[in-house]
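Presented as structure tokens, the chain that follows is alone, the form predicted on its own.
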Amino acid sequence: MKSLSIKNLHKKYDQTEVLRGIDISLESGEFLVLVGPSGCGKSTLLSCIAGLEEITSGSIKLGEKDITHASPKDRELAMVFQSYALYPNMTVRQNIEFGLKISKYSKEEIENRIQSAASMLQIKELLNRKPAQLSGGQRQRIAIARSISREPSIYLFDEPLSNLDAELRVRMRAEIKKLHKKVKKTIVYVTHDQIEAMTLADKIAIMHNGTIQQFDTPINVYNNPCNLFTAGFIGSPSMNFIDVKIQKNGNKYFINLKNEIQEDNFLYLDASYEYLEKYLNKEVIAGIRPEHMQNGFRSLEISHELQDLKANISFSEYTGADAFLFLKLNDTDVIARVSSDDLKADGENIALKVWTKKILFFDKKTENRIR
């Protein structure tokens, strides 16, 4: 197993600069999801981690082992690709054994490799079949399966799933996670989907704009985002954003968030926000997650932090167990998720649980979490 550093990676093609000033340290056998919306840069980052493309300046170390400007066949790292990149023409075994010719392993090194990662995938019986004649979570298999003959120190995935449905998805989630357990190689693995990036990391590197906007475990993503874009990202349905004016009540501060229903629905706040005073009067954004305003919380022990919040329904989604309500406070459209067996109609009045503790505030011109 090796670590990977990157440190103030640029990537410019011509005048346009796609990657700016990636800073990454990951320890051997970690697990990195590199997250974003189209266009980010994480791909792009993928790919010179790679070796497939030049970097502008900065540096990339695998372990001790400076690799910046290493070809792709020395950087001792093998690469999933979204599109599986099978040779049609040859069966399963001869897919998994070419890469193991051309790096001249005995006969005997190859085989004992391809039946391992057979084995390990449990793709045995397809290694005489074409790929023609596998189902596409099969093909993503073989893939795998090739990368994992090679026995690289690092594994790269480049949205392995987007070409898989949805059930399917689930369960190569499932086969990858496991796999990373009994192989106790770093990956670093791209997606656009947050739930990949939230099953699978054990670090997540949020992206936007060729710049990574936080970088941290799952947990500490979810509930400590550091700017109002990690916070939109994460979650779904995506955490609420609300204006409101941050006022004081004595020594206690608090929010009004107003609706069709009532005029002053105050949220009264403990005193761990007391770095809002510097914000006192003056607009803020609130965020607040769907499963914050639910009505009904399991948990006694947080019932001193509950607040009451009545608010009209303007419409529901069903999804089973779970119903997102559409609700509009201070003006603005937002969505509670809640237990689907007590729902209300459309139009109909409901009153809510705000988990106050877990509001979190944004400053309106810098975008930065207030703390």
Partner chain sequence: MDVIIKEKNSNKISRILIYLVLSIFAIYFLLPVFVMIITSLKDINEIKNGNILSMPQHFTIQPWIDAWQNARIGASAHGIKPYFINSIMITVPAVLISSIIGSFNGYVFAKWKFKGSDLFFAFLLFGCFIPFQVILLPMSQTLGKLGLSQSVFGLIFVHIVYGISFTSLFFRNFYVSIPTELINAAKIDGAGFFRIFFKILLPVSLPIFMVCIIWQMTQIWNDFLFGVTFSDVSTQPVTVALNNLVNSTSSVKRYNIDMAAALIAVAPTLIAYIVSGKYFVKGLMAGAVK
Contents of the next structure:
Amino acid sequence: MKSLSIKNLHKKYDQTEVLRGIDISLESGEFLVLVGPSGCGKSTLLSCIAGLEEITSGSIKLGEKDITHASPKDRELAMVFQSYALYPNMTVRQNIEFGLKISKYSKEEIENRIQSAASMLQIKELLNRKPAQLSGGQRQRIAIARSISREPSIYLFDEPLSNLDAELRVRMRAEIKKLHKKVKKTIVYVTHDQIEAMTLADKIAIMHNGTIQQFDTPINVYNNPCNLFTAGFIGSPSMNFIDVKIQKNGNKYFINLKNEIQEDNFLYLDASYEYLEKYLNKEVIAGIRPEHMQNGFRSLEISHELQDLKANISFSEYTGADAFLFLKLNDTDVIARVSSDDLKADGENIALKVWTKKILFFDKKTENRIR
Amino acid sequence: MDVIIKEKNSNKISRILIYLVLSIFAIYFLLPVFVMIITSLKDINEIKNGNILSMPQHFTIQPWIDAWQNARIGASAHGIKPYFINSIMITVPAVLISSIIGSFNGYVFAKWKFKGSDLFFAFLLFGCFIPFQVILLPMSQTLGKLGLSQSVFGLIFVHIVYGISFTSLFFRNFYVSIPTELINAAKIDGAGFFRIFFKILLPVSLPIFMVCIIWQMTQIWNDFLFGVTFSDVSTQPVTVALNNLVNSTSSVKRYNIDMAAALIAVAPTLIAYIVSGKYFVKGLMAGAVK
Amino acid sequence: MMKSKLKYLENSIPKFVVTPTFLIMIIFVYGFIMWNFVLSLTNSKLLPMYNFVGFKQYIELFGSSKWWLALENLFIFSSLFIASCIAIGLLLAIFIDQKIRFEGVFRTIYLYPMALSFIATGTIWQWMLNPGLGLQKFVVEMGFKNFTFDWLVDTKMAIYTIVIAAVWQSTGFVMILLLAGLRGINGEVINAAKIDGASMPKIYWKIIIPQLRPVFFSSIIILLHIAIKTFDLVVVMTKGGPGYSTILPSIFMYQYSFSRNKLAYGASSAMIMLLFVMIFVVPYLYNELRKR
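For comparison with the form predicted on its own, produce the structure of the form predicted together with the partner chain.
What follows is the entire complex, opening with the chain shown before.
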């Protein structure tokens, strides 16, 4: 069980810089998820931690030990790969043994570790099979068992669930979470799936263009995104971004969201928004999550924080529990996530409630959160 | 209704046409070897008096025996046998060594790239395409200096040197298709360059070894240019001997023996083709710089 | 410190492994090409001598009617060889691709000549085309008294017999390449064209064959390469004759280098052969490697 600390890591391939100054400090036993769109550098970062890629500059420390230039086998880590990377010519048992034999453990020790890993993942009856005879879910278990048997200080997972079908993915996700609770080891986990990121992580690092945009807990990432990118990346459907002008009436700031027929919807902001003073009479980007524009909030406690919004439904998507309404506000396409209980037809007007306290503002130029 | 029948009929006609064309070409491809076989089983009078497509009247295997051990080739009259043995002595080691070297090279080019390795590979690939005439003179000088001229070792050496480009290409293309994650997993398990090769890649390499061995065998067994340039009477491969037999000007032409000798000379590669046609075809395709 | 040294060694293993090959390529391919070039600038006769005479050999080469004949023959041979192989190979590939029965048998028959050496191929065809005993005699005996098919000994026609034999040997290969290409084409495109009402010949001509362009390209390069190297086939069938009528650059090079004691002259002709190959192969390889 060791902490992980990465300082100012850079990685260049020829001319292109794929990682530009990564800083991560992870407490021992914490579960870190690296998430971001494809090409953001998350897998490269994982390879750098694993020692599969030489880094251009910076340092990586595992506990007190500097492993910046150590070879993969000396880093006390285990890795689970997207395609599971099981050796096709070996049985499950031989797959697990392979690394242990290289590390020259005694026969009994190897057998003990195989047995305990196999029982933890319930694969005992598969030990003598070849990978080709196994299903995707079983291969995944073997790959995890193989990494557990190494008893590493840190586990690395490279999109381990992306080759599984939807149902199995949800099951394995829960199992990985359970496993982490059991082994209490540090984990770095790469995914492009934000649900996986939110459900598994103690800390999330949202990556974009080779940098970490935000390094925070799942709750903070959702509630307090630091810029336009992270705000748009987490949440489904994505946060709505609407250009608005900050106005002031007396000591209260307000914004206006004009609907399709140019009707005004004035939304007043409470005292906590006084930082908007610098932006008075200027254009900013307002971020409103779809779930914060509803047709009826259940909780009465926040009713004083709700304000009316009249809009016209362009069309709607029914998803079961919820419905997505497509609206136009300030000439921008906007989605509201409403309860599907009393759905209105396309083209009709609707009166929504907006949870104004949840509105976030972003600077138009820097795209950073205003706060 | 009418239209359907019409279409059915025209379909039938076109099917017949397809089989007809395919069969005609099948005859074109089979006929020469058929003629060869029947000629090799006739005696020489029958050849002179009959025609090439007539079946043997007095079936005889004497031409085969003569071709194998009695026919006069150059100054000696020991048939094609000693040259056949020369070809085996050249082909077996050259095929094995060039395949083994190729497997290591392919492994590096596919999975252990280093700065400049792609460029190196491109230069290696060009080696597949040079017309060998351009290295003939320097090579004969070099073999002379090394004391290897006109020796079996010299020919083995030449075939290895100019076979490596192909074998490396085969193995590289095969190993590229093996997921790199597998290599990474083994690295994390603590395996090094050689252990990964021997424990992870080699066990799954049988198909590509077959392809490579069959390709190299065909190339080396069928070679004439190197054989005729770098060998003498005692080390000539079977292709050179066959040419000397067929084009000998001294004695009376004995076509039945020529044909029997030619059939003996092609037997190994032909059998390899028939037995492992799948790998042969794959070899051809891989040789096409895929 | 110790550790980093070890790691450096470990990282160098791949380079060590390919070093012998690297040296072999440097010496025996690129070095020898240079050496051959140097020889071509000398006046070497039977043995290499390094008395340089500049481009004299090349000037003499291109003043020689025999060399021009060899080039002309190469042009005739390679263009007919490539065109026939591709035309027949395409026809056979398309027909075989019609879900026919005995596909495996047909494929095997078309391809097996590829396993035979050019020497054996030449032996067979020399026999078939022998005017006294071969096909000509057969047809004459069938009753066509005036039938003649004596190309093998006709100075004007002998080069075409080489084409016949070479096409016989190599067509199956092109057929296999094209068949693989045909099988790789997305069937949905063909279904879409059928629904649009296109006839099968039209579909082949307008949709399928254009998609095979890369395969044609590879085939042409490989066949051209075979054509430029062709040597054994001519040696065994005609020895370059009758007269010099079937001489090719490869034969020319061999004769001058090894039997006529004009080593430097032979070397210069080899350089020109290399040049021909490079003109076609280098752009091809560049293109292939860039795609990766």
